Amino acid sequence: MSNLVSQVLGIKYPIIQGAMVWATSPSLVIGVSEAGGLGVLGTGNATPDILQTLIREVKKATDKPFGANLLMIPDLLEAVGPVCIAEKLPVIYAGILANLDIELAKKHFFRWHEAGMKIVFKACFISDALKAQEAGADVIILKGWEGGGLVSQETTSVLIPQGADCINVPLVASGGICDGRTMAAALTLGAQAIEMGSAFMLADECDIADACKDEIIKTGDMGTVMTGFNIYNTSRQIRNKYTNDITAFQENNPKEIVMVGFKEKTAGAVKRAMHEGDIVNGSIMVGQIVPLLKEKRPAKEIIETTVSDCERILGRTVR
């Protein structure tokens, strides 16, 4: 029988590419669709007209399934929803970090199944996993706080085996998760399929600035720092000078005034990164994995060497 995600899905191995704003264009998105994992469109607060065509470029170039990043986020999702329907997109990579509404999940993913598109949400925490589960999700995600980008405050193998004793539908872990040795680990806790994010920051299709790659190669144990901790919008980055500037911002002033200058302050931050080359002064989200982050290698080569070797440790077939 085949791996449970992979059927849902219809991939071809239990590798999911985690959604990353400026980081998942559609070249990384087709790079690892066509390698046989389902790559994730990261398409954040993009206008309706920039994810129709960024839908479009990717399906133009596979007829691999793949999917598109929407946050559970009700304006967002009467804005962006009805693009993905129209443009037949294989599956809704849906999220939040904290407190999903159960009443929104449900309106949205009826419409989405009527579309017929497939379903898969990623949850920081086991109680919006349920809450997703009971919506009537195909595929459910759960992020430990090591991975890079939006995390909670626990790990992820705390919340697999959590999540494999009361989650019906295929289970996929994340967070800390980049080659054979962290995947086989995943499953044994319980996990269907593993999502990464980090690793394929370093694929050759990634097409983010070579000084960000060089950055994610050069940064060593211990080079990630959390941000946005006092005020429930922790993120995981490589710490830099701007990761420093923010962390004095939040340690130096009353939460009330961090939570109104959070916003400006980080603004922008990301792209700076990824797309300016800005080391210094932008945010490069990865996960606690960073130091086993070392080459560039193509999509393909990444997600054949991570099923493998995973096999090879467990002695059996994932796929």
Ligand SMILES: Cc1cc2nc3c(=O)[nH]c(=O)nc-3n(C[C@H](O)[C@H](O)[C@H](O)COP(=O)(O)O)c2cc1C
Contents of the next structure:
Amino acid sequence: MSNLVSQVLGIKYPIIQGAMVWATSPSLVIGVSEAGGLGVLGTGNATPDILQTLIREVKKATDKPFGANLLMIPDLLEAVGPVCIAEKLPVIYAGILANLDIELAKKHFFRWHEAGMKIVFKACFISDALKAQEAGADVIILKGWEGGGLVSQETTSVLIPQGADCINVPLVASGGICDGRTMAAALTLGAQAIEMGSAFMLADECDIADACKDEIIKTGDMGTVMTGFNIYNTSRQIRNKYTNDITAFQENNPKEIVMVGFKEKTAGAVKRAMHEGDIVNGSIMVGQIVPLLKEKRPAKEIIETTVSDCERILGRTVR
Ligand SMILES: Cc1cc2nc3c(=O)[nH]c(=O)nc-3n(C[C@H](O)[C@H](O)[C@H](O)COP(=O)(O)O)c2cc1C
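Complement to the form predicted alone: the form predicted in complex with the ligand:
What follows is the entire complex, opening with the chain shown before.
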């Protein structure tokens, strides 16, 4: 095992499955980790009890490393950090969209390291990646604007070379990666591993509603829209009635009103789509790579074809 990210995390293939709220339940995490990648529970806002149940469910099914998503919010970390320690979670997958508090990171990273956990930190800005590195993160993910979930405005192709020049811990590229070609590009730009989120939404083990998977397969070029611009809540979803309503709300109201009302208008929308299958009034959050996602298949196949195609393109092993 010579890949640095694989070595640090104890995984077979240098692929991390991005945490996805309402889309990364234990079945997907187990599927990815059993296949040799790093599965990550989408537990950003989970209560301690829920987090404990989810971690136990994964542990019962696999002895391979996996992670859980913790947002770098002080009260939340105090509440759920002890559960991760007590349950001997192998990997903490921490992140925040912007402005990481370095003192907060130092405090919690120290505790997590003392408990023997590895720390993966996901950043959308180089400044936050550098703070996470200083605080002791073992692996840094840099995520570009192409990616699903909350994003900044810089692309993966400009973030990764910058990160490769200034980050000394193993670096993972995220945003717009879904196959061997895009993995090869990311490694060529300077990353040692990749993260994929959207691509795993079509995994057989991903238990989002079938209606959402079908919409993802149907969606082509320019089929997505961004909402939440300029209010630190930018994310991409498949265009539907929900996005039309949100876009109209943003366009027809002053910023102060949007800042207040956006949260209320978007509350529960991802769950509505992913779990209830409401593809009209729900948010089918997905990355810009969606036109390339055409096939439902097992997580193992997604991982193995991505790695073997990448190795063929680069003419070398990447494991
Ligand atoms: C439906 C969806 C939900 C997401 N939720 C989260 C989340 O809760 N926490 C997080 O750190 N990232 C979240 N993300 C981002 C992913 O973890 C990952 O960084 C991103 O999907 C990578 O880009 P890609 O979609 O182009 O592969 C989400 C992405 C999607 C598509």
